[in-house]
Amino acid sequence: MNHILIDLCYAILDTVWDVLPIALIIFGFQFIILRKPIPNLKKIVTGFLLVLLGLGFFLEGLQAALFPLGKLMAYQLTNPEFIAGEHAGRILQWWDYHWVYLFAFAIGFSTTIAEPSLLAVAIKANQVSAGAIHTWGLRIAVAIGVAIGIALGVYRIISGTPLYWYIISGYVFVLIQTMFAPRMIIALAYDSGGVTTSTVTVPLVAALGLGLAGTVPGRNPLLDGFGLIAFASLFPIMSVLAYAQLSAWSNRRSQKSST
């Protein structure tokens, strides 16, 4: 108990250093060159420790609970010993990696519900569309956009074709999708893809794609490891603009049907 209470003041610590640089920025160009008080100082103060306290609990709390149980399960569930199971000595095919898929669909999903700047985004976008963007709409379909890239990533690696074809054919899609979606969204749906991959879902996503790229014969962990990162900024994109072309279709037909 005493050690996690020792470990807590060193996230804090930690967290205190990152955000250093930042507070240096703001307040430097605010007092050398915008010259103005800041209004509600006190209060931004605050705000400022809220946050680094609660980043403080919050990478803390990840590192004794959830990243060591899930690292060690994306080892367990990648190790060739469980995926044989009892066909034991057989080639494995794609397709005897099931769990694994399962299990990145479900990974890249719930992380995403926990990450806290795609929150950030969303109170955001609530905020100024006026209610327009629900904020569970909005991360519920950038949860599934992850969710897809990291089984379609995880699958990748598994079939060790190479990572260029699908970035390249999804910044296609992205693209025509973009000249039919509405407007309003595009900005947003193009944010949603960097705004996902950041505290909570790197780790456990990085401990998936090194211990697949590790086990399946025939890849190295040093080039094949990576790239599941890049599915997972680039799904929540084609979901969200997906996500408010069937808002807005779903909108043109209770118009139509109620006039």
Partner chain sequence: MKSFKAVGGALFDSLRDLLPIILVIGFFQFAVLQQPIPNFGEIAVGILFVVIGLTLFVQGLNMGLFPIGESMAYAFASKGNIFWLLCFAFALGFGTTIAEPALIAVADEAANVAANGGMIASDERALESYAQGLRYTVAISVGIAIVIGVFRIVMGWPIQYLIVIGYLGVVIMTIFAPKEIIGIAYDSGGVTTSTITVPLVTALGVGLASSIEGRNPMTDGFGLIAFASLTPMIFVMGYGMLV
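Alternate state requested, the form predicted alone (shown: the form predicted together with its partner chain):
The text that comes after this line covers the one chain and nothing more.
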């Protein structure tokens, strides 16, 4: 128990050190450049303290639970005895890891739905668009994109294929989608790829990738363990653009049928 409390204190101190430059810039511009008092100063300071405590608890929880759990799940799901079963001893092929793909899809979807930064962007997009962009619709579209991307990234690790094949092909597909997507969704779709790589998604996905690369035969954690975050950033752009294109197509179809 004492060990956990000490680690928690260190995590909070590290968080204070990381957030301090942001606070100095904000308060410095407010008092030195703008030369105006901050409204609701007590409420803002309280919010900063809650952010520091929340991030400290979250980071310590990652180190104590989520990182080890992600590596443990990767090890267990890639255990040859679990995969091959009664046929243990044979050479495993990429299709034998179906449970790993399912786990990667599920963990990608669930972590994205729980991502605080995505929720903030979805709420703002709903407000700015006057309800045209639905909060849950955007969150689910992004989550599906992340889930597909991480599952495909897991396949890349297991198969050992080069990362650049997927990234180059993916961005070519995104450019083609961009030419046909509604203008109002393009910037939001590109931002959606960035907000997914935040506090919840990155630690779990990184732990999964490193765990897989460390347990799949012939893979190097340094060379193959990283790269899943790139998939988690790229595929939400595709899914949000596709969501907008399908919505636009459905609206045009409904208008034609009504006339």
